[in-house]
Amino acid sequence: MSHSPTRRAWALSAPALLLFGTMLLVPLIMTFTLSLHSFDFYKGIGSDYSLHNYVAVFGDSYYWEIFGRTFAIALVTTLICAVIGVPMAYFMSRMGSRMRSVMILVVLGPLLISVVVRTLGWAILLGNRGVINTALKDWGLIDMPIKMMYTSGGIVLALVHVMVPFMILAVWAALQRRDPSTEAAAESLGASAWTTFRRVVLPQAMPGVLSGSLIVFSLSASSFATPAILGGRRMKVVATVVYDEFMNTLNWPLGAAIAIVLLVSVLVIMVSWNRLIEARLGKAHA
């Protein structure tokens, strides 16, 4: 009788698990499986299996670029939301609860916007005859235009745009939970705010700190409009290859082989990255 609640649960469940897992198990497994195909121009899609494309992508040093190319990015644009993050969700954990609904508001406000429209947004802000460049040209600052599009550093710029309020609500969720009165003690023992800050309140940010980095890593290195449309195709990263494996050159069994790649090494990734950081975390908590 005990296990009864348990299995009502499970029953009220199964559907939605049942749901999501299909969605999520059956495109990857038909993706792995077309992975293991060959191509041929002229042919198509065979219908053998082995892994010749798996070799292919270790093999070449181009797409070791692309790949670190991409992780590169991403590791930018996660350090970068969380410095900016960090502060901010501090900030708005002391605030009134009416400032707090309109900060929450501001930060949620480059969600509401398509992806697409804020890239185009950064293209032209970014452009070699862009609002930064005219402005500086204007006022003497340069003579030549700064080379902004088609490098890394624009398209991290529009990435932190967009990833930086994933970062801000897990900062600021874990920061609801945490001790004020811990705060008041180091205060009342002389802790300047920038000791109390870093001693006191970052350790309690840090789960937050951890589960935003896994989000903002996860969608950078997976991102694809941003990419390219302020990489162009001289800045090309995993996501953009894929695209052009499938509908430029119809390979479809290499861009399979590479978006299965670039999956298994972001979950490798995120997996190190949470054992090592709550490592760190239940030491400093012993």
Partner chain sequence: MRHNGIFAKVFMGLFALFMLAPIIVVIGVSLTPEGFLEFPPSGLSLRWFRAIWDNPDFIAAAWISLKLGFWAATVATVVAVPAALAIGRQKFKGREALLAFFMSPLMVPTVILGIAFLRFMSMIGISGTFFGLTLCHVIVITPYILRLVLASVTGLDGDAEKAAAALGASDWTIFRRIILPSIVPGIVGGWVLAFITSFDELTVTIFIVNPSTTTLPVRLFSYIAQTTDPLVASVSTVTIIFTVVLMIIVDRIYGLDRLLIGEGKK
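Based on the form predicted alone presented above, generate the structure block for the form predicted together with the partner chain.
A single chain, with no partners or molecules, comes next.
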């Protein structure tokens, strides 16, 4: 071979690198500069640079409310996913391989079905005259329909459906690395199933829960389709506000600034969360 391995590796990566450089890096940088421009309804996007869009976002209680709601929805979704995902991954790890394949299909297969389609399903289930309310009424359990559409609760429910497979995958990966003999030891020493789960399995699943939380939180905080369909016009989150600025108000610089604030706050939360994980796991190993 005449070339050095390094040169060869870069040559093989060159097409992808070129594409990612022009189609990813440049657009992201342009979005950042866009957020610094001014906007005039008649003159369009200016060519000046200032932080006034960020000042506008941080100075307006409307945006505080939107960001607060978005992160609250993402946080609750993450917690519920962890509470469901840990036992699911644990039970699945104890199944026979045949039933496990079926369960994997049921749990992870929906990941491959469009979020729009799945959210449509939730809209049909949750509406005032939807499947759940109609059934409850028919059984005589309620007189008035329970309001679930256009509420943050409905958004959380559908988001859990979309996100929980990611949590199960992460916990699953952590459980694959565990030592099964520790469980057997706990059981042979007379620990109950619950004690074994809490004292032996859960600590070993924790790294998976923490990394799964990162994925679920960041995806939930920036989710668009589910809150857009189930939240309606009133229950806005950051992604739907950005969409409105770009497609309806046409104030692109302000929309870009909101999106950058979202990106930076998600990154800050993820980095601090990561620090926390490393500190905790470091302590556990020490």
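Just so you know, these numbers come straight off a predicted model, no measurement behind them. We call the rigid core whatever largest set of C-alpha positions still superposes within 1.5 Å between the two forms. Residue numbers count along the first chain shown, from 1.
Chemist: Once everything's superposed on the core, is residue 23 shifted 2 Å or more at the Cα between the two forms?
Modeler: Where the cores coincide, residue 23 still shows a C-alpha shift between the two forms that is 2 Å or more.
Chemist: Rigid core fitted, then: does residue 117 show a CA shift of 2 angstroms or greater between the two forms?
Modeler: After core superposition, the C-alpha of residue 117 moves less than 2 Å between the two forms.
Chemist: Indicate whether residue 14 shows a C-alpha shift of 2 Å or more between the two forms, with the rigid core used for the fit.
Modeler: Yes, the C-alpha position differs by at least 2 Å between the two forms.
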